[in-house]
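Take a look at this one chain, the form predicted alone, written out in structure tokens.
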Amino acid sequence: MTNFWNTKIEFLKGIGTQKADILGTELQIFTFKDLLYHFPFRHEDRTKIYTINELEPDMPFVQLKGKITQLEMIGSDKKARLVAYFSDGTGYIELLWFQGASYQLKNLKSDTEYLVLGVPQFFNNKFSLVHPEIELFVSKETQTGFLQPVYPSTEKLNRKFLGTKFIAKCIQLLLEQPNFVIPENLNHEILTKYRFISRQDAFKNLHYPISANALHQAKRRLKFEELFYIQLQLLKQNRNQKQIFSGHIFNSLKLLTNFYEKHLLFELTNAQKRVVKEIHTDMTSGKQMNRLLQGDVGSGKTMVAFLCMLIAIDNNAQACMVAPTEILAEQHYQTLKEYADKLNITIDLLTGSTKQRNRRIMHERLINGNLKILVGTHAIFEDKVQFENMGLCIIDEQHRFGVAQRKKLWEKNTQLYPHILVMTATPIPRTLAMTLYGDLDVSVIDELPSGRKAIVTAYRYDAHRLRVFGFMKEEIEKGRQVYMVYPLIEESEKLSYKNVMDGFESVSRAFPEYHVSIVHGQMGGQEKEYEMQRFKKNETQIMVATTVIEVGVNVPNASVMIIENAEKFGLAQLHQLRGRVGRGAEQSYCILMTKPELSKEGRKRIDTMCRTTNGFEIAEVDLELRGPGDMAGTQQSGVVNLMIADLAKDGIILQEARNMAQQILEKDENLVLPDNKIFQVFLSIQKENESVWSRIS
């Protein structure tokens, strides 16, 4: 069977070497298996035939039956276009071809009954179909296929007549091959419980369904299968890791108790207490901890991180925290130092800017164990940074670090791998977390500290700028500070968005009595740091910036965030930017500025921001709008390679698949029972596509 599916596509009748090369280049279809997995993105209902007088604007797809009354070639050479006047007795419509016009002119005939398919366009009070599919009409009795597949294609393939129609014919031919057999990969228990159709029938009906219900059952079956195997691999990996890798056992809690009773000036939230308890359970289990800590902006992750560091230090180990930028590392260092000094715990900061002399001293103190906490950036990954006994490593905004970098942190302790806690302030939708980080244990801080006031978010057009400036002045006169964020650094001829340089000039003119800072990505590290510190010390009242301040310094006195051209930012980014304010006890505000014309997606982003401050709710909408690939950023665990499942829509199927995988592994961890051997076989076939994360958090 493997030989059949690995057969090169050129050996399928009607393809040959030349067409195979183009399909490989354009769509990465090289083998029979690749062709089978080239799924249609929609099916067209060929049973419904509209009349021309039934057409309405914004119809997604129509099928018309009628005759061409006249053919006219307009223009010459490359600019030639073919116009066919088409009638069905209820009205007329124009069929337009800009490419392949000469070919169509030769083949189309007047007074012949055709079936025409396409998306109607309405312009100048008349309808037209641009590049429609057109074929001779056959009666329903002789028509094949209830729903016709439409496949992803490219412009080059369409030009060479190798587009969706050609692909559909190739797949139909593949399904008719005598050797077409797809082995089952779900056991009897699952097939019976969910009443799934066979795998072979699922593939056939996904491409050429015999009915709408058959298509639904095919999708349901194949989505479950895809998500089930992802979860099975991730959960198996998580279990294996806990069995294979021993971890430090941190039983003593004296230091933590001392800090909590004598030095902590506020009460932890219930969510923080729950998360610390979950982490402590991991640290005393004897297995290496690999835990993801999710917490919205301002939820108190840094305090949780410090409490966990105390547990490690109390048990004669060291701790480190890695941040993606110097600004963020400096912020964490200052926050943690305030706490560490109360307990006389040594702490230091290591970044790319740290002088060599200071580095040498730091390296010595790490090796001899005198330095208990190290906060830093990528500089910590360097081989010469060695610890006496690294017990806990905390990685902040971990999606910004590569797998190889995180692996280096493991190797900082050759006796026992350190416990790993990865943190993110970017709320991750439940379905994405289960798939992208399904091999990690997950803790969530879903509660803000008491006394924090919800940020008031308002939406204003550019025309309201003077009113917004007036509001800014009122807040500054109360002693507050303001962020103004712009999407671009320099003027662009094609883009009319406000840019940060123009913004700085216009704000400086509008507020001559106040001091204004500017920060953007093209500034050097020291320049940025200087401006950030000026703002933090209230030497400047307005900070004009690009998104570089998305994970910038913590300024409790900043109570207003103005985001220019807010429609040009993603939801996650808008939420992160809004989180720069609301750090103090005063009421804070976020004002989203846009032009009046907004796309449907842009409007939904703005409405969502104004409606809620719940990061997880915002993340769900973001997933719906952008899809999992964009949110994951890079191909970290194969999530962006989902062939048929959609994490934005298939949350229920995903949860069922994960629950089933968990149940199977709890009863049969090594998949050796007769009914489960089918999973082991399929996993071994898939091994080459195994998650690149391997054992690394």
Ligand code: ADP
Given for the second form:
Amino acid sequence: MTNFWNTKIEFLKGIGTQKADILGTELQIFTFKDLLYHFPFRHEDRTKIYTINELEPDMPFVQLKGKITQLEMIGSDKKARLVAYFSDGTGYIELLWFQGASYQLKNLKSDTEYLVLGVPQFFNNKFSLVHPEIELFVSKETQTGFLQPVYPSTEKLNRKFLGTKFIAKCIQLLLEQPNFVIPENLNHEILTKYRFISRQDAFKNLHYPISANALHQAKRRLKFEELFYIQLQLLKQNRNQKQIFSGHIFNSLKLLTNFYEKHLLFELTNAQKRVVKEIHTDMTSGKQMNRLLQGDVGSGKTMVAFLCMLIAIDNNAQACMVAPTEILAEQHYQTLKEYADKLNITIDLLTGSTKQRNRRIMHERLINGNLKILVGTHAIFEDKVQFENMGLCIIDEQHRFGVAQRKKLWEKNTQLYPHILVMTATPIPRTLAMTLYGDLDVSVIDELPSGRKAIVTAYRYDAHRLRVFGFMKEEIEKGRQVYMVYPLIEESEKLSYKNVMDGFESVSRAFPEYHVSIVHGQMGGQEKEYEMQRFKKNETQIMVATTVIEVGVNVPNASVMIIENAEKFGLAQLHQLRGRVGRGAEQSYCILMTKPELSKEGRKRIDTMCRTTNGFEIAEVDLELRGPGDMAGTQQSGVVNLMIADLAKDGIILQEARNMAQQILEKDENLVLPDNKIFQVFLSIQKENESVWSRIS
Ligand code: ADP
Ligand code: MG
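Same protein, different form: I have the form predicted alone, so give me the form predicted in complex with this ligand.
Full complex below, order starting with the chain above.
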């Protein structure tokens, strides 16, 4: 059986070594199994023929039957395009060819019935099909198949006639092989509970469905299976971890109580209290904590972090906090130092720019336990940095760090692994969090400190810049400060730089009476820090910057955020940037500057930002727009490699799959009951195959 699936595709009739090579390099299809897992991204219903008057904007693929009434070459030479006016008696549309125009001109005939297939474009109140498939119409009886699979392909494959049609034929051949057997991997209980079709039927119908319903059933089953095994593995890992690794028991709360009663200047929100309790419960459980703390920007994670550090220190352990950039580390250090000083707790900062001599002293104080709190960048990960008794590691802004780095912190205490708290301000929809962080317990701060005024968000066209400048002036006159942020243009660092510099110049010219700071990616760490400090001290009133200020920067007096070329930012980033204001008592504003024409997606992003400040709501829209692969935080996770499930759409299936996996593990942790052996077997097969699954850890 395994041998069959590992057979090289060149042994499939009609493929051969040459074609196999191309499929390998273009689509990473090497074996029968790879071919089977090359899923169609849609099916074309060849039974349905639309009429032109039925067309609507935003329709997917359609099939039309009609005649060409007129052919016209427009333009000349390389830029020539062919327009065919196509009519079916209910209306007419244009068929357009930009490539191979003269070839089509020679071959297309008027007064002949054609079948054309494509995705209708709607522009200037007219429909057109660009580069449609076109073939002579043959009456229905002679057509084969109903739902034809359409496969991902590449330009090179298409050119060599090895595109979707060729792949479809190969897969059809594969499904007809006498050895084609796919073993079941769900048990009887699940199959009956959800009335799933067998795995073998699911694969067959996913490629060549016998009906629309069969296709639906195939997808439903395979999505469940994919999500179920991910959850099973993550939950199993989570349980193992808890069993295997004991944790520090931090019972004493004297220090925390002392700080809380004597030094805390505000009342904690209920969400903060709840989260501190959850973390404290973990810290007294005797097991190592691995917890994710999600909280929107400004929800007060730093205070929670500090209170938890106090618990560790109270129990003769040390604590550290790792941030992704020097600016952030520096800022955390300032904030935490203010608190720590009140209790005479020692604290220091370690970053890439820490001088060698200071480092040596610091290392010593960490080893002998005189230094209680260490704040820093990934410099902390270095093996040289050792502690007397590390008890709690906090990582801020998880999405910049990978799982492997998280593990590095474990080794800061080999006697007893430290508790780990990962904090993120990137709100992640529940479905995604369950998959991304299935191995972490999750706490959420879902409440902002009271008394915050909601940030007023508006968008303005570039043409209204003078009015925006006028508004900035009014706010600065009131004593506030302003951020002006420019996008990083990934393809061109030069262009980003130019944009920021141009912005800086025009602002300096428009506001000669004020001081303007600038921070961008080409500045060194110290230079950046210097400018940040000037802004923080209100020595400058306007900060022109690229997205380096995105995370964590805290200047409560800055109450206006202008985002230039806002359409170039993703939603998560816009939300992060907006979170830089609204930190003080004053009314804050965020102005999104755009050009007048926006893409549909760009419009939706801007509208969403103007409609809500709720990070979770924004994250849901982001997930819907971009899919999980592009969302912040998913890059290193393997979730991008889901074969069939879609985290943006399959939340319900995911929840079912997770519940099922949980139930099974609760009853039979090691999967040894006869009914569950099948899971154990399949998990180990997966582990062997270096596949998507093994990358999720
Ligand atoms: P984030 O969750 O984005 O890291 P911070 O920890 O930076 O948020 O907190 C943002 C601001 O809110 C800080 O100035 C902090 O002192 C303040 N803050 C935190 N908790 C409260 C609270 N319960 N009440 C009032 N202000 C708070
Ligand atoms: Mg923060």
